[in-house]
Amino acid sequence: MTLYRRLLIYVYPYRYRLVAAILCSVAVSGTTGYAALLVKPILDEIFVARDTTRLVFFPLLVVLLYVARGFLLYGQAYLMRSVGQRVIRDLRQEMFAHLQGLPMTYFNRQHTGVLMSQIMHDVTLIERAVTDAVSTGLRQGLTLLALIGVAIYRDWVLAMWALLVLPFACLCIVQLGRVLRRLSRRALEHVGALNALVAEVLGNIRVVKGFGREGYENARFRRGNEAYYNVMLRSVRTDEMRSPIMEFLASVGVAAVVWYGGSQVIAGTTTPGTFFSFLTAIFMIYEPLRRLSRINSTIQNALAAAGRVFGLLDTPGEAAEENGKPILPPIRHGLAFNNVSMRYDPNAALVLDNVSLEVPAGNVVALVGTSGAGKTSLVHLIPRFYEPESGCITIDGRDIREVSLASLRSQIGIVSQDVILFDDTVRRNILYGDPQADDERVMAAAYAAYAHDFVMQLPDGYDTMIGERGVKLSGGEKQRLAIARALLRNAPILILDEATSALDSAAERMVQHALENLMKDRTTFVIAHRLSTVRHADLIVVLHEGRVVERGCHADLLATSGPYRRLYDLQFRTQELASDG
């Protein structure tokens, strides 16, 4: 009921449609009860009394009754389905918006395929909790009450005999429902795991094919698919158990009615019309009871999905503590890391340990170090993708946790080694930097990023679709589009995360020219891979195991025999000789 009360919040905006659907359900139930009542006058007043006048009238009444019932069923079903679809639309939209507001730590723990399963599959199941419970469930429940009323009206003693089985039927429905909900939760978990596996394999299909691991991935999917099949088979067995149980209980009730009622008719204490009207109502009672038991199974599946959906919606987002925070003005003086420490997991080791660093506005800072030194972790703290465990980061002396997150991120542009582009046009991918920009600004950004020429050679120019993750473009072309996007954003703080490391020499030179345009008059953090960027940085910071072990300009650091000199000798000398030659 807690889940249902929460679902009603989403139903409330469409309450008038819901009320109309309920009224239709009441009317349908009334027509069903009235049909059972008609049996007595048809038998006693027409067939027994041999009234030919009424024999003509009653068929017309039956036709009108069932035509009206058909229209009422249509209206009730359409109204409820429309309410259900609106609830799904609103719930799915809220989930998608909420997901985007969750911190990066949440996505580190969750697989994309599982989240996709919750948004698409789980939400669809919830519709059944809304439509089936109110639509079919309410109609069948009201029909059940109407028919019980008819049975009691005809012969309350006989009705008591027939309805003795109802408590046992309700108990069976409740017990089977509990088992079904547990199995439904497990089934949804298996669906999420299968979605995660499919997303992972398709996202890395080149690696799978390149290493010939199709058989291995097939085996992984087969195991997951088999586990899901086994849970669903148990669910089907449990669900279908209600059929023999309900049939047995119904047969006991009907047998009691036939024995007792038949004795009353033979003894002359009741008329055949009354008895058959009663018997019709009893036969009709067990049909809605069967349907209610089936609806209960559907609802349990839906409630299991609702529990997962609301669990996601209850996860605190980044905006939970953002209300009332001031807007961060554009950077004027500089950015500083003050004794910053960080770890990705409470039980893991520190990835940054007591880092302090001051960066004047407009300076270029190169972060160098071996893999795992903490370079990317450090720059990810600036847009607050993650939060430091201790210490703080300030811009112009103001702690970035004390200002609006949106205003902070609006001042930061990012170009990374793993370029993320969307399955959209070139124009819209560049417009990600500033959706309000006009075509002139888009083209200016593309020119500055050395992207305009290759864009104009595409089939539809700026309106060319570039495929998922920009698959139709080369690495250098994707990188230049990412730079154009950052240029259009025109943010005063720039993060370059090994932006040229995956390119060949020709592409690197083109991208490097674009980066030089991008870095002008910006406070830039460069995770260094290419010597040309490192050599001209205002400050080089050497990280090792999460600590700053050395800092200075290129010439000063080379003059020492410290960590930077050793890195230079190991990684950079060959590149420098090649570029100089």
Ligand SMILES: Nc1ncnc2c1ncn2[C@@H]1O[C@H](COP(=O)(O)OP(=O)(O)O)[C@@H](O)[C@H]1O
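If you're wondering where the values come from, they're calculated on a predicted model, not measured in any experiment. So that the term is clear: the rigid core is the largest set of C-alpha atoms that superpose within 1.5 Å between two forms. Residue numbers count along the first chain shown, from 1. Compared with the form predicted in complex with the ligand:
- With the core held fixed, the Cα of residue 542 is displaced between these two forms by less than 2 Å.
- Here residue 551 does not count as shifted, since its C-alpha moves by less than 2 Å between these two forms after the core is aligned.
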The other form holds:
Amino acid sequence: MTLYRRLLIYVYPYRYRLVAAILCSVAVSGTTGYAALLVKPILDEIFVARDTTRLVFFPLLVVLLYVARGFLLYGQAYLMRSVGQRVIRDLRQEMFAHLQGLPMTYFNRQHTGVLMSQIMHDVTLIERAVTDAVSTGLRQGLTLLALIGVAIYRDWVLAMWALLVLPFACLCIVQLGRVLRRLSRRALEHVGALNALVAEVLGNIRVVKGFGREGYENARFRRGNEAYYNVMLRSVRTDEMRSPIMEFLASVGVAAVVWYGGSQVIAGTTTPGTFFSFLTAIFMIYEPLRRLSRINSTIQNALAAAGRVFGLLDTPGEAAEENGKPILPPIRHGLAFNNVSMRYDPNAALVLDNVSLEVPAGNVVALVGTSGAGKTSLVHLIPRFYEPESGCITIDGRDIREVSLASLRSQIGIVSQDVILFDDTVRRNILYGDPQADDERVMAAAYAAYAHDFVMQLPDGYDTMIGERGVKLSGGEKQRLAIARALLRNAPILILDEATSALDSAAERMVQHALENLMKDRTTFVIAHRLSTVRHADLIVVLHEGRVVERGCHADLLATSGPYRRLYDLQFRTQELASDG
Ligand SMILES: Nc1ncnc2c1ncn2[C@@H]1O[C@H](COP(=O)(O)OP(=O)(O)O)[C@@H](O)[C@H]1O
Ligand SMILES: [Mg+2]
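Given the form predicted alone above, I would also like to look at the protein as it appears in the form predicted in complex with the ligand.
Next comes the full complex, this chain leading.
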């Protein structure tokens, strides 16, 4: 019921449309009744009175009546379904907006395909609840009440006998509905899982083909598909159980009437005429009842979907505690990590362990360490993709949790480890850094990122579509676009997470110049696997298993022969080996 009340909130803006639809359906019933009424005058006045003028008039009236009825039916259906469509449009929009505001931890837990299935599939089920419940439900419900009223008016004792089974019927409908809703929820979960599987396989199609795992993926899909099929079949069985149950209850009701009414007729208390007209009314009652029980299953499906949709909408987003937080002014003094510890999962090990780090504004900090040391995790705390478990990060002495998220992120430019581009033109991908920039600035950014030359060689230059996630570009080209995008953002804090890892040494050296220019007046965090690229940093921090094990400038660290020296020697030797080989 609370779910329904909540759905009504979405219907509320379209209440006039809804009322119009209801009026139309009442008018439709009116025309039905009027058509039935017409039968009498047609018989009496035309055939009995042999009136030839009316012989022309009545057929015209019938045509007119049915044309009007047709338009009313159209109006009712159109208005009703347009309300349903509006509700799901609004819900879908709200879900999409909400989804983008959910914290990163949510996306680590939830598969993209599942979320897509909620936005695209689950909401469509809700339309049926809105339209069917209101139009069919209302009409059948009213008819049912009217028929019951008539039956009680004719002979209330007999009516009681007939309606004795009504509570049982209701109980069965409710009980079946409960089972149906549970099955429906399971079915939606299976659809989500299948969606996720398809999205994953298609996204990784090259790996699937390369490793010849098509058969394995088919088997995985078959398992999910079978499970979905089984749930659907159970749902159908439960749903169709309505018929035998309702038929049985109806027969019991009719039997009770025949037994009691028949004895009345035999005793002479009622006439056979009254009895049979009553029986007809009872038979008529079961039709709307059957229809109502069918609507119930539609509604249960919709409620299962609504439960999932609202569950998503109720997941608190990042903006949940944003109210009234002050804007973070541009960084002036510096950024500091104060005893920061973090872990991704409450049960997992610490990924960062008591990290403290002070970075004066305008300085370049290099984070080095073996893979898995926690470098990426450390820099992801700055735009608050994740929250520290303890400790805090401050900018100019202000805790970044105490300032507005938008103002914090607006000061940060990121080139992330896994380059993420959009299926759009080169220009718009670079513009993502700053939608207001003009062509000149876009080109300047591309030029500085050493992307201009290869972009000009693309079929449509800056207007070339780069394909889903940039499939039409090489790894190095994608990386240079990502750098151009960050350059255009022109943010005071810059995070370069292995920003040049996909470039060959020659290209890296060139981009390195661009990056050094870019770093000049910015507070920069550089993560680079090639130590040659970080030697000019103001501070080098060596991380190992989430702890800072060494810090200092390149020359000092080399002199101490600590972990940095070992990393350096290792790389140097590998390079020598590579050039020897
Ligand atoms: N989204 C995540 N969820 C759970 N664990 C993660 C996640 N990202 C990274 N980790 C774990 O955190 C540790 C540090 O990872 P990361 O910061 O990416 O290291 P680095 O960038 O230094 O290679 C690794 O052990 C990794 O398994
Ligand atoms: Mg990393």
